[in-house]
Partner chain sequence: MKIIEIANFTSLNRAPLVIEGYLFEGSDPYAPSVAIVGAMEGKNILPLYSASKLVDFLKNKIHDKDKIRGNILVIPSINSYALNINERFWPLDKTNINTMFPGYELGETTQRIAKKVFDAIRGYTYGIILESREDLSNCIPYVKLFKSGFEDIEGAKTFGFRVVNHRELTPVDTVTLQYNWQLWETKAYSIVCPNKNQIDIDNSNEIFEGIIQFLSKNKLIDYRVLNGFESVIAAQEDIEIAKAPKSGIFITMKKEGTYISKGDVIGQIVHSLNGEIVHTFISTCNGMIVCCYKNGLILEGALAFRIIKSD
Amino acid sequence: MQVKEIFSSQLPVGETLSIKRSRFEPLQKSDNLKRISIVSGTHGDELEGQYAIYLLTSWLNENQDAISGIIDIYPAVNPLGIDTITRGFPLYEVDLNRVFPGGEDGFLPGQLVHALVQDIKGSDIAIDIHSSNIFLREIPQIRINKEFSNFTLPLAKELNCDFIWIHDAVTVLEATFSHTMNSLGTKTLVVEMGVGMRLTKEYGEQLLCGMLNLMKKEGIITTENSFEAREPFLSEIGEVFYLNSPSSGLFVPALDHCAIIKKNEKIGTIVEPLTGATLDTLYAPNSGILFTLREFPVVYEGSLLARIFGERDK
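Could you show the structure of this chain alone, in the form predicted alone?
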């Protein structure tokens, strides 16, 4: 394993902002090796990717002989955000995943993402690992821009995630890491899983299996080990239904996350601790899989409580 600093900048407080990459290569190098880049920590409050990357680097360190391509790992793109437990880039108060591709002469966050793009450019595949925020818990899922789905969907099916959500392009997505890298010819997948500021061990282990499965299928690792990928739900054959809170209060879920539910099944209640009243009872608008569920219990009118994926009831 080789560790390289890809970007650094002196900060006003006498400290240094440093972004580092670890690289794994075959013991016997050759030309035209496939290359995969794995990124996490773009948002400082998203830590699920840190654990998945830890599991991956541990596996690679223990299986050096299996490496037959180039594996670049960027575990903490926003170390200042991670250190301060903030989603955005501190001081500048910007979302790093909204300033791509950046520029060498831009403001500091733009310089950082520009250096990241330049270092990853030329990779065959990139995986961008995210968590949800502190309010919602997500099952392991891959989100794909419809514009690039023809060549990213086959890769997504190998990543051992539960759900693949293909969405239409919107203007803001053009400033994201995934849109930038896909536009440059690197097949890029966005993984979203878990909840903000937390680790979900089973999700990290699930994604590890998926990453190893994908790398084996692409010839980036060579091993006799088998890594099975589950069959994901695919948004193109169904619809996503949203459930928002009709009132303010405390949300008490009645179902487990990732449950298979039926239309009109009880999802939870909105309660008022002061008076002991049940303000509202929430029911599933459709049958399907509960792939998003409110994690933070305090809600206001309009707060997102759940997302359900399923076929429209006839």
The other form holds:
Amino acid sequence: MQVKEIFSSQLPVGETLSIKRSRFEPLQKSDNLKRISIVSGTHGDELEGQYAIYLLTSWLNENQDAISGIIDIYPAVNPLGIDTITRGFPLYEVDLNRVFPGGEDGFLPGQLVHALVQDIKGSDIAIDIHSSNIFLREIPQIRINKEFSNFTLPLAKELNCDFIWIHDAVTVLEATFSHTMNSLGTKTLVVEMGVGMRLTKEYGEQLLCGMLNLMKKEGIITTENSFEAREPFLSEIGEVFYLNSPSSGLFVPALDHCAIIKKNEKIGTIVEPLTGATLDTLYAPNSGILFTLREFPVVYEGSLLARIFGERDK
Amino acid sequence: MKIIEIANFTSLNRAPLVIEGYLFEGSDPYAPSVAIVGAMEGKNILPLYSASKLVDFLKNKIHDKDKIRGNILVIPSINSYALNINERFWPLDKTNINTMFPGYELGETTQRIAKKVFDAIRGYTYGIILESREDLSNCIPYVKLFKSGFEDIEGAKTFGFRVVNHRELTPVDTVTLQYNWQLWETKAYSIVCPNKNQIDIDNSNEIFEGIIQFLSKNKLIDYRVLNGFESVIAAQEDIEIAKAPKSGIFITMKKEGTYISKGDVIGQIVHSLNGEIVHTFISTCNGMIVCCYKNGLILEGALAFRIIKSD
Ligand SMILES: [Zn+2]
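Moving on from the form predicted alone, please list the structure of the form predicted together with its partner chain.
After this comes the whole thing, all chains and molecules, with the earlier chain placed first.
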């Protein structure tokens, strides 16, 4: 395993910002190896990818003989953000996943993402691991842009996630890592799982199994071990129902986890501590799998509380 | 003048967020109309001040109300929750209201705010958005127009600012107010204000005079103004950039708005611990500095100066 710095910028007082990549490759090098790039930490408040990547790198260290392709790991695209609980690039207050593909002559965050793209360009596959944000908890899922789904959907099914959400092309999302890399011919998958600022160990293990399964299928690792990928729900066979808060207050969930629920099952209440009033009681608008649930309790009118995927009830 | 309530959102512990517009009804039903949007971000001090100063001007300085020809709606503040605590974006989820247009009444809070604002300002002939620069620099006030296919360059020149920045549309721009307003057939312009936390009187006068000149030239008010500048239309290729090759303490020798010649010393970077000069910025062209990095500490690779080339 070799560690390389792919971008650096001296900070004003005695410190250097450095974006690092570690590369795992076979002991016997050869040409035309398949390459996978695994990226996380673009949003500094999302940490689930840190653990999933740690599980993967430690597996690779223990199974060096199994490596039959190139595995490039970029755990921290936004290192300053991760170390300071800041979602965007500190100082510039910019969401790095909205400035791709960047450029050498642009502002500093644009230079950073440009260097990342240049380094990953040419990979066969890329996986970008996110964990929603501090407000919402998500079951392990893959987000796919319809524009590229012919290439990416077969790979997504190997990743051992619970849900694959294929969404329409939206212009603003052209500024993301995944759109940029898919446009450059790297089949790129976006994983969303867990919640911001926390690790969910079982999700990390679930994704590890999926990444190893995918790499084995693609010939990037060769091993006797077998990895099972669960059958995901596919967003094409059903609808996504949104539940936004009708009022501002404190959201108290009625469920502990994301789960299979029935229409009109209670999801939670919006309450007011000062008066003891219950402002609203929320019920499932449709039966299905509740794959997103509000984690951060303070809500305003409009705050997303839950998302349910299912076939429309009669 | 009427005060209209555009939106009213409650909060768990804060007083409600009320967005108000000041509507001046014009005397001529055939005159064009304009809506002016002030602070969408909490650090938009100059946008807030410019809009509120305009309200005062229309209300108290124009005594003959017939001189207000067309309808003028001024919304000084959209994001008072952020202004009041010196946050930049929506304080709870840090989303930028100016990336939520055209808005969605069933969506997230900031999408709902954008929707209410957009409903109130749709259909005006002209739209003026007071913004701050998004990166870490200060600039002379200028008009920003996206190459959207709907933009009105001639109208942008009537503010009389020195520069109209006519720039490529990026994916993120498609969710801004300017782009969506244009899509709905309002001639929309963004005035980019310096990103300062205090009121700079020179800047604020320049912005205010620009707005008054626009209102006068486009027959919204009868008011004699002295002409401003003949605006230069600047695209990406007309702008020279100077990046910081080293990090440290950044000292500007020439401010934004200054004409410079090739070879002029325009800035320095000093080592932050030993005090030695580690870099001297020397202009590589003739022109005017339009933007300077605004902080005293600079990162390696940061854009220190933007210069509009004279030749
Ligand atoms: Zn993310």
